[in-house]
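A single chain, nothing else alongside it, follows as structure tokens in the form predicted alone.
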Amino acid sequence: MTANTVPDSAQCPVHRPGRDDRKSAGVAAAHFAPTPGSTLVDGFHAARDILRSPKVRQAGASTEHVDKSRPDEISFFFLDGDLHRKRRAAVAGLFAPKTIVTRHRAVMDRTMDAIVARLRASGSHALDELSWQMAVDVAAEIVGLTDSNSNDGLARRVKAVLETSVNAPTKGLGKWIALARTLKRIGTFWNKDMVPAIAARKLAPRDDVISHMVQAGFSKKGMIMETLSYAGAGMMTTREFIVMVAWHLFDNDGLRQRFLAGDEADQFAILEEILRLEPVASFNWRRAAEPIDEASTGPVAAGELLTISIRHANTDEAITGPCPFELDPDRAKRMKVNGPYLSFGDGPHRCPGAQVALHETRVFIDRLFRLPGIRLVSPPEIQWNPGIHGYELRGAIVACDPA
């Protein structure tokens, strides 16, 4: 299959043939490298279909490298068929609607006039460090690591933690110096942000991944790995979404009022309209167990490793429509297509805090552009995160006037 180029329709639906409005697609196409030796997938039947498929395993992020063997020491990312499917259910109603609307949503509530708050004190401040702050607290709230002496100083620990194992040199004696750095982190969140909070749980169970943890009987290795896969995921790219989203809509006024009018149908449309264009991992993989031969996959050979490119998915024609790149938020009710397309993943593997993310992206792009005077005051410098294949926004400076 191929890449796909901008279109020359003149059918667009806001008639802006040939318009691109992607703003990470400069450096996604400089570091596009799909895993040396595998199969690239780059339309959305075929990327869906494989996916969902029960014929494949999960793969990439060094998963040939983890021993499967005590699967009570791995994260649930690396299981799959029933284990993997009893690691989320035991946990999936924390990600459910009801719990996001009854629970969540006064965390992200309670956050946000935080970062108001402070913002409105300093009348400036680095966004991208402003949506990490919302991004910590909310995943900390579902995984439990909620008895820390400081949020801020369990969202200090969890970064040095995340950016040290995910950018980590693989060969030579970088390799075994990132290692030890890595470790002596990990030791230090492990005593300053998990005992405590196992501890809690042990005496009063709550609603949270770390309680159920407890209660399973996880190892010490199980409980660290299981927790920093939630609130990874939770906080890295959810971190880039939000500045991602405030960038698109800083740079564009009819965006901009579109959203302030909208209900929260319109804005969760524009939302991911947006990650439809800007997705923050580039990549899924995945490794055929047995042979696939469907109409949309073709021939695939069991052990082939397969390289889904979610960018070239997510801009292919035929489910798009025409003008793939430009952002339509009118596209996904008019293709009947369900939210971003693949930007979220699909299938068993698909990112069990979907909606929690894009709850909080709302929530925080609502409160942020209601703000007085709120305005940029310089853009972010896009760059590249070769561990998670994906793009980060820095240096973000945003203003308003003052309280």
The other form holds:
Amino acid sequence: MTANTVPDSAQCPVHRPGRDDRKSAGVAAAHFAPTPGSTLVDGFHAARDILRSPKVRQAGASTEHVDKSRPDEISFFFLDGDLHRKRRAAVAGLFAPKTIVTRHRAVMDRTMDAIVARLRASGSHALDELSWQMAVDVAAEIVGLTDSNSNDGLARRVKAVLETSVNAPTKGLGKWIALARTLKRIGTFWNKDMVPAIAARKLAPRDDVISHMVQAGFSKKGMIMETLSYAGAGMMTTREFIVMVAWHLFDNDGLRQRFLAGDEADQFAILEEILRLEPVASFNWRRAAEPIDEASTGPVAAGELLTISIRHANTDEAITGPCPFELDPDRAKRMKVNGPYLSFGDGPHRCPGAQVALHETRVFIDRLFRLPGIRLVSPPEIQWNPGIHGYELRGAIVACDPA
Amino acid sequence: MAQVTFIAHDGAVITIDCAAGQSLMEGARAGGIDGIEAVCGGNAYCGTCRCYVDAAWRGVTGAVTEIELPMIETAGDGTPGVRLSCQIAVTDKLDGLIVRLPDSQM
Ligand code: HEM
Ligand code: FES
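Could I have the structure of this protein in the form predicted together with its partner chain, to go alongside the form predicted alone above?
Up next: the whole complex, starting with the chain shown before.
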């Protein structure tokens, strides 16, 4: 678990000089900032063992400043142990592969019909707007935000809330102005999107997160927090991932051809390998509640804060084999590793939406790249969001032959 | 080390060695058992590593645990002996274990 910097060029023993297919490595290295005072965990086995250990507690986002005396008022992201497991178990069915295929797939197809129509009508469009539409519609179905006046309005309001809360200044007057703006935007989101959804579910419960919260008697605050954590965790991440995959496929003819000719399993292998190299979230954080001393981790003292570097763990040669920075969709199968490596985290907090994200990305990319005349008019600009320690891809424009 | 026999839905039989300390799912994946998909990587959150423990072995592997239930219920799988193989720890006591696999992990 030593501090470590991302090398400028990969030293691959097979393909010298090593090929580095990552697009986000430069910006991530430039902004590499583990939490001061924390221990960096950068090996795959150590990272996985920490994330799976019952001896650690969630320490990501603002977890350690959140009041846990009212667990029904906070997202399950902030909880641990039995209570966390029960809250996750209550909604587990919404994320199961079977539910994705039998239920969410229809939403993905329908949304993609609308996205394709939008793109063909205008001839060209901002790619991150299209990927945002997919991410919002799918997460909205799972959460139960389906009674808003329009999905475009919902997407706009969610974006407004998340942008002010994630990018907010943390000091001085700016902090208070941002807080006031966030509260106002949350108020609008509550009135326009949550109130109608809750009312509809009080009359006729469905199978979604809001119905579950209504039945379990969540407070207003609890419902807002839970809903926004799905929005932040599910919508913002998937928007970036879809654009990243498209960028790779536009730039790599062989990969694009393989994707379009491949069966679903091969398409997933390509997506997972891109996600291994370009993890949307760079870090997970945990605090040791008790001493840990595994072969992979070495001694960790009780109370120690751990910054787990997903980027480093995913390119640990001990588990990737040679050429860790090379995009090789056959790698995971060859190495007998779960395809996304640690890009969805691991252990009790592992992303419940992982399969949802992979499926919606597959549907989006498959349809996009089959459009007549599809091309990248301008590539994305890669930015860094220090709030979530992740990349953001803005300004990509795609065009296709008009309808 | 435990020798475990996997019987696929079409009757194909494969016996592999699973190292103690792994989960049965990890042993199966390492041994090339395709019927175990395990898309969540062993976190009891996908239900695609289901297996049916042979009646004679259920006392040794133990009953289905609470953490496994949500995914087994979502899969609608009421087959006797059903378990998530990612939640079965391989020990030497499992030497000779026989498990069957579903037709599909969906
Ligand atoms: C490419 C897309 C996505 C990526 C890269 C991603 C990544 C992650 C990661 C790394 C974690 C673990 C955080 C931790 O352990 O501290 C996580 C948790 C979570 N994700 Fe995702 N996610 C994605 C999509 C989604 C989607 C589509 C949803 C829901 C619709 C979702 C909902 C959640 C929730 C609710 C958690 C908290 C789980 C808990 O704490 O138990 N995510 N995600
Ligand atoms: S591997 Fe996903 S439930 Fe067992």
